[in-house]
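In the block that follows, a single chain appears as C-alpha cells, in the form predicted on its own.
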Amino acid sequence: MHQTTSTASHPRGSLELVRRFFANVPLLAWFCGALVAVILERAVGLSMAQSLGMPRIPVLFGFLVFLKQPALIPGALGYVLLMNILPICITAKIGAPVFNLVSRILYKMPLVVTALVHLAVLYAVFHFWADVNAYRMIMLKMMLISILLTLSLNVINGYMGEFSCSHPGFMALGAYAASLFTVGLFVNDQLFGPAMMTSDYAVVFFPLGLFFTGLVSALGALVIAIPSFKTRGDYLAIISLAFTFIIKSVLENLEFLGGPRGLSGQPDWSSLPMVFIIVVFGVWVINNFVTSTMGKALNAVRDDEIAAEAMTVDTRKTKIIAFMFAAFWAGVAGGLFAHVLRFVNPSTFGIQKLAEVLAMVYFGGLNSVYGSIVGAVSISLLGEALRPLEILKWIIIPLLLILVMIFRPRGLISFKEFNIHNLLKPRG
C-alpha cells in the first residue's frame, strides 16, 4: 500500500523539484532564453534537423511530424530537445543571477518601461522563431488573433456568467467592416473600383479602421443585448446562436460583398509588429476592463444577480456595457484575420468557428486572462498538430473538452487575475 502511494506521487513530486530547481528564474530570463533558442535555431537549425535525419526544421515543434512522418519522431525529439528545450532552461538558469539584477533595476522604474523591455525581448522571439518560413509566421499572426478573441468572449461567457455563441457573428462583421473599408478606399478591385485613397499611410488608417469594425460589431451586439438581456437563463444562447446565423445568411446573400464567394484583395497590412501591438494593447484594456470597478459589478451579476441589484449595481446596463466591449474587441479580431488570410468567407465564421473558440474558452478557464491565453495557444497548436486528420480532428478536440470538463468544470486556469506587478518581478 505504502510502495502504490509512493508510486503514484512520484510524478507530483517530479513536478515539484522541477518548480524549486527554477524557483529563482524571472520571466525576462524566460524571455531572454527563448531568444537564445531561436538565435541558435536561426544559425544552425538546418544543419541539426539534417543531421538528425529530417530534411528540414520542424515547424511547429515537431508536432506535425508525428502524424505526417513517425518515422521521424526520434529526430523531431531530439530536434526539440537540443534546439528548444535545453538552450531556453540553461540559458534562464545560469543567467537567473544576472537577470534578477537586470529585473530588479527595472522593478523600480515606471511599470510601462519595465513592461515594454520584456515585450520587446518576446516581440523579438516571435519575430526570429516566425521568420524560419511563412507558415510560422500565419500560424503566429493567427494564434495571437486567437488569444484576443477568447479573451473577448471570456468576458461574456467567464466574468459575466452568461453563455453567448454570438462570438463568430460579431468576428464576421469585423471581418467585412474592415475588407470594406481597406479594399474599397486603398485597393483596386472589380467589386469598388479605383482605389479612393492612397496606402502611403497604412500604419496609421489601418488601425483606424479596427476602430471602426469594433465599433460596428459593438452596435451588433447592441441589437441582441437590448432585447436579450430582458430575460433570464439560456435565452441569450439562442439568441446570440440566432444571430450568428443570420449575418452568415445575410452575408452569403450580399453580391456586392462577393455573396458565398467571399471578398478578397485585402492589403498585406497586417504585419507581426502590426497584430502584436494591437493583440497587447487589447490584452492590456480588458485585463484593466475585468479588474476595474465595472469588472467587479460582473462578477457581483455573475455570483447573484438580484443580489447585485439589491446593491444598487445596474444589472442590465453593467451587462450591455460589458456585452458590447466583447463584441468590440471580437470585430478587431475579425478585421486582423481578414487581413492575415487576405480573404474572408461567410462560412468560415459558422458553428466550426464557434466550436473552437468555445473549446479555447473552457479549455483555458473561466474568469482568466491567463485561462484565455493558455487555452488559446493549446487549442490553436493543437488543432494545426491534428491536422492531417482532417474530420477526425473535430472528434479529438471535442472529447480532449469534454475531459477537461469532467475533471476540471472550469478550465485548466480558471478564477486567476493577471496581476503583472507579480509576473514582472525579480525572483531572487
Partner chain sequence: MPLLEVSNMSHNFGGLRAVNEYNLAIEPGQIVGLIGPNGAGKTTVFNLITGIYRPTEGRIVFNGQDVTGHAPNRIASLGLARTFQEMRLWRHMTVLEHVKMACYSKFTYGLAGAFLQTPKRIREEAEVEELAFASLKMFGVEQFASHWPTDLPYGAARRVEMARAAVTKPKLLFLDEPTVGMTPEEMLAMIEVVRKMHETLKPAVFLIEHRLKVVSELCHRVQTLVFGQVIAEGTPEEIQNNPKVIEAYLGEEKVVA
The other form holds:
Amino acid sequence: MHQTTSTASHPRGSLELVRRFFANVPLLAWFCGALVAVILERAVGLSMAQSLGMPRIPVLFGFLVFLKQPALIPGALGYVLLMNILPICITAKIGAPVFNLVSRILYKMPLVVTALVHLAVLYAVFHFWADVNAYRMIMLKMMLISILLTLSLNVINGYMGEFSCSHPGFMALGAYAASLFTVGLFVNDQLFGPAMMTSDYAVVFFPLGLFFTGLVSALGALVIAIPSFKTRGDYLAIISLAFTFIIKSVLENLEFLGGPRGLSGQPDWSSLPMVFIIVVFGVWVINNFVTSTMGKALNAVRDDEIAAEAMTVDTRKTKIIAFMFAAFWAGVAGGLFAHVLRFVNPSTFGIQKLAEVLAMVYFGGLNSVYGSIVGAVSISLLGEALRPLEILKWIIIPLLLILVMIFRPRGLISFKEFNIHNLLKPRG
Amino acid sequence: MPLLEVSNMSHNFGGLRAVNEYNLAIEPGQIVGLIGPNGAGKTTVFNLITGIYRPTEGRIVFNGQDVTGHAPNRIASLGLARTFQEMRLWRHMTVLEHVKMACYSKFTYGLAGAFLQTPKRIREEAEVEELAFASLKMFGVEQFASHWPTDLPYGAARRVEMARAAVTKPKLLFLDEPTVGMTPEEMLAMIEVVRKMHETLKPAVFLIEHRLKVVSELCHRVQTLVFGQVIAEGTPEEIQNNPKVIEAYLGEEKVVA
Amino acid sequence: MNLTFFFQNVVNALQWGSFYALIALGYSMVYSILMLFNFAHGDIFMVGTYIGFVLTTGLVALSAAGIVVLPNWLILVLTIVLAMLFTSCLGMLVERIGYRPLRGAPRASAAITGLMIGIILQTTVLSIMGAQRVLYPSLIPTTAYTVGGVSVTNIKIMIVFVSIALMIALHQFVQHSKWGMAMRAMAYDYAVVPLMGISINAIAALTFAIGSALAAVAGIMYGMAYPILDPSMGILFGWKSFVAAILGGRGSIMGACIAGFLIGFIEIFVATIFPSTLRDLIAYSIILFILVFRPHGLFGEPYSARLRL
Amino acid sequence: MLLTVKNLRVSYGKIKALQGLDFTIEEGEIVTIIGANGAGKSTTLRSISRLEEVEPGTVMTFMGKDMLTYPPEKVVSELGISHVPEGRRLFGNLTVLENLRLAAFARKDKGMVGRDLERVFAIFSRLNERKDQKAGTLSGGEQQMLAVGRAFISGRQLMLLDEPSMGLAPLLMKRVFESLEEINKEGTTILLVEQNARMALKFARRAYLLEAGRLRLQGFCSELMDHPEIKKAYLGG
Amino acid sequence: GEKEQADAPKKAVENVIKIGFPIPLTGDIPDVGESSKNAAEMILKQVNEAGGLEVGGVKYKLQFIYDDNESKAESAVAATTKLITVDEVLAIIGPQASKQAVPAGGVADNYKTPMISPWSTNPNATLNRPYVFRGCFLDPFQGPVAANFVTDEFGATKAAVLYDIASDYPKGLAEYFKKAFEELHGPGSVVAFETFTTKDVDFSAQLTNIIRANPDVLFVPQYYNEVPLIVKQAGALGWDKPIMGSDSWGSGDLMGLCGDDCKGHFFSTHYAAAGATGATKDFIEGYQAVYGKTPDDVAALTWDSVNIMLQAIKDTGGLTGNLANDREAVKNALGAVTNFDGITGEMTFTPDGDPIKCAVVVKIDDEGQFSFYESVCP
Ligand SMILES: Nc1ncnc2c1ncn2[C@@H]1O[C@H](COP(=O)(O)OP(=O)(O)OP(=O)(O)O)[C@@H](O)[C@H]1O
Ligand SMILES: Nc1ncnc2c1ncn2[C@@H]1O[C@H](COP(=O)(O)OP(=O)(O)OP(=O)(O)O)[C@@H](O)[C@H]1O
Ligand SMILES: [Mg+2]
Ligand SMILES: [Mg+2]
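What would the structure be for the form predicted in complex with the partner chain, rather than the form predicted on its own?
Up next: the whole complex, starting with the chain shown before.
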C-alpha cells in the first residue's frame, strides 16, 4: 500500500511542478499563445513540415502520421513540439505578466466584455487553425456541434439523472425541421420547388430558423416529458428509446421529406462563425440554467424527488422544462449538423448516434459543463484521429471508455461547476 | 380557526388500514406532539397531510384552504414545511443550495431569468442566498454552507434538514423524529435549537418523537396513535399518566428520559 | 381476416416472439438481479450463436471426415451443452472484467461499459470471422406441416416449446430456490448480502452464467431458424430484449418473457394489418402507450422506493 | 477469548476512521461500544464482519483463527458471526419469511433452521402476523425486529448489533433488549453498539467508549456508569 | 530499410497517382467495404506489378488510400474531405451506400474532385454534380427490366414485392418495379407491396400476406445476405412460385448461404458468372484465387469503377502535377468515356454521370450456377 502511493506520487509530483510553473498564466495568455502558434503555423508550417520530412502540415497534431507512417513519427513529434507546444507555452509563460495586466483591466470591466474578448481570441485561434485545411474545418464544426449535443444530453442524463435515449430523435427533429426551412424556402430544389426567398440574409434567417427548429424539437420532447411525471429510470429509458425509433420510422415514411433516401441540398450556412457563435451561446445559456436555483431543481429531483416536492419544488414543471430545454438544444445541434453535412437521412439518427452521445456524456462527466466539453472534444478527436486504425479503433475507444468508467464511474470531470469568474480572472 | 384541520382521515395500504378516522387541529404557534409505537402510522399521517400520499377518506384543511389530494409542492408552498424520519438530503448539492432550493416557490424570474443572466435573476438569487445564510445561522451550521451533505457530521446534517425546512418561515413545521440517533447531550442541544427556532419564527409545529423528554419539554399538546387510531390526546403530563398510553406504548413502568 | 390467415400469423408471431422472449429472459436475469442494463447481452447472444456455429460446423466436419461419427441429434445436444458452457464462461468473464469493478458505481456507468463490451465483442468476432455472413449448418431438416392451411415447421414448434419451458424453469428457480432468493436479495441491496453468509461474487457470476447460457440456447435456436449470421446481429436483439425486459416490469422474469412474446405479436400483427412500412412506428407507439398507462411495466411493482421508511 | 482485536485501523480515503483499537470479547459476554456520532462504532463492527478492508498491522482472531483470511460471507457461515447492520438493511422486496430463510442460506444444520424460525416468531410475535408482507413496507420498529431475527438465524456464535434501539418506541425497545438477553442466555455472545448509553450500560457487562476512532475508556458497566465524563456526555447529566 | 522508406515519399511524389476510397470497413456493412477493398487491391497489384499506369508516356505508381467511413454519413464526409484535402488524392472511388455517397458526393463536387460511387443508386448522389459519377445502373432502368421479364417469362399478371424500406436501393427498385408492372397490367396488379426494416430476419408476417394475395411472382430486390432468409421462409410458408431478384443477388456467397432453396430463381444483373468469358471470367477467377470466394456485385462494380477511372486518367493524355487541373481533366475525360468495356457491361455516362449499360437476366441453375438467360439493353 505504501509502495503504491510512493510510486504514484512521482508523476504527480512532476505534474505538480508543471502546474506550479504555469500557475501565473491566465486564460487569456493561453488563448493568445494558441493564437501565436496557429499564426506561426500558417506562416511557416508548411516549410517546417517539409524540412522535417513530411510532405504537408500534419492536420491532427500528428496523429494521422503516427498511425499511418511510423517512419515519420519523429518528424511529426518535432512538428507538434515546435509548432504547437513550444509557441503556446513560451508565449503564455513569457507574456504572462503582460496578459495578467490586460486580464486585470478586463476583469474590472463588465463580465460580458471580458468574456467577449476571450471568445474573440478563441475564435481567431479556431479560425486560423481550421483555415489551414478543410478537413480540420469539418472536424472542428462537428466537434463544436457535439459539444452542444453532449451538453444538452447531460442536462437530462447528468443533471436530472434520467437515462434518456431520446437524443437522436430530438436531433433528427431538428435536422429535418431546419432542412425543411432552408431547403423549402431558400433553395431551388425538386422536392419543394423554386426558392421562395433569396439567401442574402442567411446570417439572420439561419439563426431564426434554428430557433424554430429548436422549438419543434422541444414540442416533440413533450412525448417524453409527460410520461416522466409518473415513471422514472428504466421505464422512462424505454419510453425515450421508443421515441427515437418512432421518429426514425415516421421520417422513413414521409415521402415528401425524401423517406429513407433523405434530404440533401441544404445551403452551406453552417459556417465556422455561425457554428461557433451558436454553440457558445448555447453553452452559455445551458450553463446559466443549470446554475440557477431553477436549474438546481433538476439535481433535487434527481437525488430525491420526494424531498424536492416537500420543499415546494414543482417537479412537473421542472421535468417539462428540462426535457424541452434539452430537446431544444439537441434540435439546434441537429439543425447545424444537417447544414454541415448538407444531407440528412433517417438512419443517421439511430442506435449508433445514441451510443456516440451517451459515450461522450459519460466519458466527460455527469453534471458538469466542463465534463461535456471534455467528453465531446476528446471522443470526437479520438474518433477522427484513430480512423486509420480501421477496425482496431473499435477496440481501443471502447476499452478506453471502460477504463474511465472503472476508475471514474461518473466520468472524467463530474459534478464540477463551470465558474466563469474563476476562469477569466488574472493570476498574478 | 385552527391553522390545520384534519377530519376523519383514513388510509389503506392494500388491505392494511394504516390510518383510521384520524382527526387533528393545530392552532397557529402551537407545538403538538405525536407519539405511538412503531408502525402505528405516525409517518403515514405526515405523508398524508403533506400530500405524498392521497388519503383514502377524509379532508385536510390548511390555512382555510382545502388541500386534500393536492400535490406536495403546492401544499408546501402554502407554508407547510417538513423534515423526514430518515434524512432526505440531496446527495450532490451543497448545504447552501439545499436551503436555497427550499425557496423555489419564491423565485419569480421565470424562464428568461433561468436561461439568461437577467438583473432580476441576479437580484433574486442574491436575496435568497441571504435568507438561506440566515437560516443556516439560526441552526448553527453556517460554516458548512459549501459542504456536501455526505461530508457532514450526523447532527449537523439533521440541522441542515431543519434549516432547509425553516428557511421559508413556514406557518406549520412537521418534524419526524428530530432527535433519532442522538446522544442525550445532542438531544438536549436539539431541543434548544427547536425552542429557539420556535421563539424567532413562531411557527406551529407538529412533531413525531419516541423520546418523551423531547415531547414533554417542547409540546403543548400530545396525541398518541396506536394502530392508526388516536387513543389519547392531552398535555404531556396527562398523556404520561394515561393508563391506555402506558399499556400500549410506554410499558408498565414510566420511562422518563 | 380469415381464420387460417389469422392462425398462420399467430404461429409466425409465436416463433418470432419466442426469440425476443428467450433473449429477454437472459437479459432480464442479469437486469433484474444486478439491476444493470447489460447492453452487452445482445452481443453475448451473437457470440453464443457463433460458438454454436463453430461447434456444429466442427462436429459435422469431424463426422463427415469419419474421425468421430456422430448422429445429428447428438451433435445438436453436444453443441448446445458446449455452447452453453463456453458462453457462460464468457458471461462470467464479462462480469469479472467489466461489471464487478463497477458494483458501487451508478447504473448508467455500467450501462456504458456494457455498451462498450458489446462493441468489443462485435469487433472481435468481425475480425476473426471476417465481414461476410456465414451459414449456420442445418442439423435437423426442416419439415413443414400444414394443418388446416396453416403451415408450421418442426423447428418452429421446437423453438416455441423450448422458450416456454425455459421461462417456466427460470421463474421457478428465481422465485423458489434458495439461490433465486439470494439473487432477489442481491437485487435489492447487494452490500449486506455477505452478512447472510452468501458470496456476492458467486451470485453475480452465477447470474451471468445463467443469463449467458440462455443466450447461447437462444443463439443456437436462432441459428436453426434464421441460419444467416453476421457479427452485428446482436445489436437489434440486445435493444429489443432491453425493451422487453423493462416492458415486462422490473424484476419480473415472467414479465420479460411475456413482454417478449407481446412484442413479437405486435410486430407481426402490425405488419399484417397495416402497411408494413408502418410497423416500427406503430409497434413502438404501442410500447410507448403501454408504458405511459402502466408506468411500471406489465408485471413490475410500483416504485416502493417512493418512500423509504 | 472469543474475539481478540489488536491495532484495528481503517480509513476511508483520507479519513482515518479507526486509529488502532485493541479490545477483546469473552465467550458468552455482552459487551457494548458506546460513543458519539461518527466515532467509528459502525466501522468497528463492519471490519469485524470483514465488510471493510482493514489496514496492514491489524490483528483479529476469533476462537484462535485468523479472521483476516476469511471473506465476509465465510465470517458468517463458518465463524458464526452475525451482524445487524445500521439502518437494518433488510431485503425490502422479499417477504418477512424469505428474509429469515435467506439468513439460513449457508447453514449446514438444515434441521435446526425450522426450530430457530419458530423461536424468532415466538420472540417477535409481530413478525409472525406479517410473515408474508414485503419487508420494505414494515414500519421502522417491525423492521428492526426482523433484522435481529435475521441475525439470530444466520450465526449464533457472536452477534454484532448496530444501534438496535434506533427509532424504537420505549416499550418495543424494552422488548428487543429482553429478547437479546434471552438470546444471550442461549449462548450467543453479543457485541452491541449503542448511542443510547444508559440503555447499553444497563444491558451489558463490559463497555468500551470510543471517541474519534480511538478507545477512550473501558471497563465494567457498573463502574463506568458512575464515571463523571460518561455521566456528563452520554447519560444526560 | 527505414532510411529508404523515409526517402521514398519525396522521390516518388512526382510519380504517384493517389486514389482515395472512403468505404465502410466497420459499422453496418463491413462486408461491402471488404469486397471493395479486395477488388481495388487486385487492380493495384496488377497495375503496379506491370510497372504502373502509363499516362502520357509517364509511368505512375498507383497508391490507394482506404479510409473507413463507418457506414455513417458524417464519417463519410469527414473521410472524403480528408482524402481530398489532406491526402490530396486525384480521384475518389466510393462511398458505396447512398447514405454515405450522397453527402460525400457533395464534398467531392465542392472540391472539384472526380468521384465514382460504384454502388449508390440514389439519384441525388450525382444530380447536379458534374464531378460525381456512379458505376451501377439506376433503378428506373432495372425496375422495368425485371417487370418485363416476369411478364414475358412467367406470364405473370399479379406480382408481389418484398423489400427493405429503410434502405435506399431496394426501396427505389421496388417502386420502379411496381410502376413498370402496373403500367403493363393495370393499377392494383402488384397485389402485395410489403416492407421490412434493415437487419430484420423474420419476414413471416409479410410473406403470409403475400401468399394470401396469391401473386404469380415475387420480386425481392434485396441483398444476397437477406435473400436466403426470405427464400427459405417463403418455402416454409408454402410458397412454390418463382422469385425474381435484382443485381444485389449477384454474389458468390449467395449459393453458399442459400443452398438448394435458391435454385430455379432468377435475377437481373450486370453479368452472368457461369459461362462468363473474357475479362469477366478472368476477374472472377482471379478474385477466387486470391480471396477464395466468388466476387459479389460490389466487388465487380468497384472493379469497373476503378478501371474506368484509370481509363479516364489515361485519357487525359498526361498529368500536369497541378492537382486542380488534373482533377478537372480527369473529370472531363470521365464524361467523355464511351462504351467502356467493363466486366459488368459496356458503360457510357449520361451528362448526369449515370452509366448507360445493359442488364442480363440470370437463372440460378440446378448446379447453383448463375447462368445467362437473356440480355436487356436500354
Ligand atoms: N408503502 C407502504 N405500503 C404498505 N404498507 C405500508 C407502507 N408504508 C407504511 N406501511 C405500513 O403502515 C404502517 C404504519 O407505518 P408508519 O411508517 O406510518 O409507522 P410509524 O408510526 O411512523 O412507525 P415508526 O415509529 O417505526 O417510524 C406500518 O405497519 C407499515 O408496515
Ligand atoms: N463509506 C464511508 N466513506 C467515507 N467516510 C466514512 C464512510 N463510512 C463512515 N465514514 C466516516 O468514518 C467515521 C466513522 O463512521 P462510523 O459510521 O463508524 O461512525 P459511528 O460511530 O457508527 O456513527 P453513528 O453513530 O452515526 O452510526 C465518520 O467520520 C464517518 O464520516
Ligand atoms: Mg415513522
Ligand atoms: Mg453507526
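These figures come from a predicted structure and were not determined experimentally. In this text, rigid core is short for the largest set of C-alphas that superpose within 1.5 Å between two forms. Numbering follows the first chain given and starts at 1.
Once the cores line up, the CA of L381 ends up less than 2 angstroms apart between these two forms. The rigid-core alignment places the CA of L46 less than 2 Å apart between these two forms.
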